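Starting off, we have a lone chain in the form predicted on its own, written out as structure tokens.
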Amino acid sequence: MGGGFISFEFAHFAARLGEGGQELTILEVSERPLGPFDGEMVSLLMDASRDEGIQVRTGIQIAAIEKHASGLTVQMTGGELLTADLVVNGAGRVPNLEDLALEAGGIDHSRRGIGVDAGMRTSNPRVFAVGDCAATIQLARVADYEGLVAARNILAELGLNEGARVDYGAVPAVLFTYPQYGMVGMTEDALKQQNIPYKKIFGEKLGWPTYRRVGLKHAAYKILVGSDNRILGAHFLSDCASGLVNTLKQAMLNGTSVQDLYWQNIMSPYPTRESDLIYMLKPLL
């Protein structure tokens, strides 16, 4: 149930588990899953997970799950039934604020979170939200990040150091599917909402040798360039993607031009994912 990190995360180790043969479905309530994503790269990973035996249902509205000898009933409203040995709630969490007694202090919140400023103040100037609790990017690193942002301000209100603010905009994510799919910055579908001008190199069913040798079919990567020159978002498929966000996320914060980020990484140790960044950005030099 659910069209997320947590459901696509669950039904790829289900896919790698026993001796194969499992029937594995997704169900979303959206027109298409994993939304924070960009749309393009989204459709690769469903085509990988297809290869899978992961099927992906879109715009499903479940009315109720029942519990049988012979396992569970999964009712769709329209009547349509749907038999399982296994059902994972992977439809997202709410952060635990009942007992908490917010509306005491004056602070604001909503079904997502605690409301927070970029220096992760709440609307009650003395008090301060940081990771689950508030209403921004539910990642671990993310909560580490806010945390020392909160202490530097609580430091800074007494003359020990200065302030800080929180800046979202290079938060890498990576969903551990197989292919992993890593992300940092902007999907396109943003930058097309926002009416932001932007370059965009891409590459699907890669044949590099760093696939290649690992008879990985559905590696695949975007990167979107500013008129600057400057990083606003890239996208990889890949087994291992966590080392290309990384970089990538390094450039965004410092700044650094796709020609710049080109000549860093000639050396890159061969073959790694990240060597293939050449690969990538050379058509933007």
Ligand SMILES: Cc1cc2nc3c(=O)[nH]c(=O)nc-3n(C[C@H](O)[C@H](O)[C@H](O)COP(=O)(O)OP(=O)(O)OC[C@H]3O[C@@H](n4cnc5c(N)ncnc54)[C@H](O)[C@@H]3O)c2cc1C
Contents of the next structure:
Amino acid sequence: MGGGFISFEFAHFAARLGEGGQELTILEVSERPLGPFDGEMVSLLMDASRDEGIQVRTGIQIAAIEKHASGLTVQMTGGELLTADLVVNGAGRVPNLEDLALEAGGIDHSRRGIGVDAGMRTSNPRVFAVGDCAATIQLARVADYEGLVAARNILAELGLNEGARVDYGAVPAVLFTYPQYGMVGMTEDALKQQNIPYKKIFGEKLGWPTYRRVGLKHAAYKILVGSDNRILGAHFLSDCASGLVNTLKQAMLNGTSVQDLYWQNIMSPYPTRESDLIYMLKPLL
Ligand SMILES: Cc1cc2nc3c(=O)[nH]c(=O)nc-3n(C[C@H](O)[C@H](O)[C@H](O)COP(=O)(O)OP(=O)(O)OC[C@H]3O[C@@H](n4cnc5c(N)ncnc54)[C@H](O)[C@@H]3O)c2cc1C
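Can you return the structure of this protein in the form predicted in complex with the named molecule rather than the form predicted on its own?
Next comes the full complex, this chain leading.
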């Protein structure tokens, strides 16, 4: 249930269990799964998922799930029935705020979490919120980052430190599917929506030796660059996307131009996934 990153990770994990041959279906309510990720890259990941025996169905509303002696029945709105041995709920997480008496503390919150400013301060200036309970991005290292920002601001009030503000402009994320989908920064869809001019370099079904050697058919990349030659967003389908994403994250945080990034990566150890970066960036030189 749900076409978010947790469902995709569980589906790819389940596809590799036992003898294989299991039928896996992701049921997503929206018109496309993985909403915050790049639409074009998501459709490539869906192709790869199909090859693993994972079916992705969109625009599906689940009305009920019933347990029987022989398994489970998922009933969709409209009456269609699907039988399954196992149903996994990946339809999103909500912060566990009910027992915190937030109203008594004058702390504004919604179903998405506790509202905070860029210093992680809530509507009650004496209270800070960080991590999954805050209405921000729900990722492990984002929680750590927010915690450090809050701590700095608490110490700043005591005159012991400089204050700090969060910047979510270069938050990396990796979906642990096969191939992995790693992204940092903006999606092409968001750039279009916000009318931000960009150049795009894109490649799919990459036949570079790094991927040919391991037989990966669905490797792909998309790098989005602004009119100042700085990186706006980067997206990779790779068997090991983290190094690429981290390299691009550093470039974004440091404001590195694509030309400098090319030169700085000529000596990336070969044949790692990162050593392919110069092939990607070359058209932008
Ligand atoms: C299946 C799954 C896969 C994920 N994969 C990734 C991933 O690959 N990469 C990534 O970056 N993030 C991933 N995440 C998200 C990541 O786990 C969270 O963003 C991160 O754990 C948030 O940290 P946190 O400290 O805010 O909350 P948590 O890690 O949830 O910690 C909160 C703690 O507070 C305790 N607690 C709750 N209420 C109270 C209370 N009233 N009093 C005292 N203690 C309380 C809880 O028991 C818990 O121990 C994943 C999440 C899930 C569910």
